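Read the single chain below, which is given as structure tokens and is the form predicted on its own.
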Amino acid sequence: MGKSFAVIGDPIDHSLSPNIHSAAFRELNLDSSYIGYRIPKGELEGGIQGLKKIKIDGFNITIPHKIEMMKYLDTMDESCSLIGAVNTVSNKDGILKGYNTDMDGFLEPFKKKELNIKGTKVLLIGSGGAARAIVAGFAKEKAKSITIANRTLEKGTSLSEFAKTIGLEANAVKIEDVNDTVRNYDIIINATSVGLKNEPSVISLDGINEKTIVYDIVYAPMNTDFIKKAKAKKATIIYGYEMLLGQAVRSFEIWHGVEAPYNAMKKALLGGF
């Protein structure tokens, strides 16, 4: 009997996940399917009942359901409770277990490229969706400190308070106050959606060098203005698609209990651009 999987959210038609997972199934000859399933805001409960009825084996959750979905889980792993959102669910005989793969997905490219996080100074731009998971990842990998740059100081401050509770030295600044301090950081991450529409980077990267790691979580376009500016300075680059791939790999391994075919998944993802 084949297994079935889905990604739920709204909008859903741009999701690259069906391509990535289908490629993995083909590569490993798994009798499984993966579809995008649109569930509008406010209709999550009915949508989940529908998925349980068809005995779906697992699903990913995207905007706008990542927080509300926690209400419908029977159990969750600690990444979920720490980050306060869920993006991957397994269904074993009607028991829904939640996971958050944002943190592992975010960290995966550092591990793949053998880039060091321990003892580094981090600048995180933005405090939205993935930011808590990113902060949790840096705490886990023992970064020295994190500065959160945000348009509104309150949001940045509340994220820096969260960072402190999990053992990471932290402070918050307004984006416009970053200026030439960029040279003080080892790792700089764009966790805002700026770049999706080809807008210019929200900060200047003058002052960084080839030792700086620059990571944009926006994955389309692949070469955002932020990435282009970093390339001009010969920085080490991590693309948004690498985080997306890290998350997909982690979901795959949660559901199937075998190592994911990374290269096949990467080819399918990059073919989608």
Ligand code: ATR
Second form
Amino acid sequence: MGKSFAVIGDPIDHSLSPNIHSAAFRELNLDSSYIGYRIPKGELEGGIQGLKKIKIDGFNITIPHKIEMMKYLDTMDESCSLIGAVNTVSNKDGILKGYNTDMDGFLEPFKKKELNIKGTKVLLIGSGGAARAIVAGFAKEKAKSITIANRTLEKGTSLSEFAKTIGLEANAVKIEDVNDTVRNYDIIINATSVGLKNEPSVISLDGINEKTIVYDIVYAPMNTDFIKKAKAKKATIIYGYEMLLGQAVRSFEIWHGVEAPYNAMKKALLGGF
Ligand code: ATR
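Go ahead and give the structure of the form predicted in complex with this ligand, now that the form predicted on its own is out.
Let us now look at the entire complex, which starts with that chain.
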């Protein structure tokens, strides 16, 4: 029998994951299916029961359930416990195992493009769930230091404390205090949701140069204002879709145990724009 997969969250109708995974199934002739399943906030427990009942083989989790889903796992790998959020679950005979592929997905474009992280100075804007996975990624790859800029300073401070416990030099600042300092960083990441609605970037990128790596985790629109400002400075760009693709590839490999068809998945993803 074919295997079945889903992505759960709310909203879910614009999710690109069903397209990406279906393209991979077609490419490898797998008799599997992947659907988007809307589960509103507050209804996660019943939703998970339903998925178990239909013997779902695996699912991805997106906003707003990434943290609450931790409660319903039977076991988890270390990416998941370290980050404190789950975005991928496998179901083996009713045993749910959680993973967090955001960290590996975030790092994947650096590996593909052979961009160095070791010893770099990083500026991370935002302090939500995605930012936490990114901090874990920079610790794993031995960045030198990370400055966390957030609208709400307390959340930034708490993330910088986490960064210190896993081996990074870290500090937190308010977003409006960043602007004159951007030239001091090797890598600058937008991990806020700002840009999704075409809003202007929350920081100015005056002062960066072509050696600066600028990474936006917002993937739609592809060319956010933040990315446009980075392009104007001829910086090295990493698009949000590259992280999305990286995490989808990793989920695929967890579920299927074979190498994911990267190019077919990329084509399906870019066709979605
Ligand atoms: P995710 O799981 O995608 O990381 P999240 O946990 O809701 O989402 O985090 C959203 C991030 O975007 C937070 O850092 C948030 O800042 P606050 O901690 O101050 O809420 C940031 N963010 C959202 N809207 C913003 C805005 N208009 N200006 C600046 N930062 C914003």
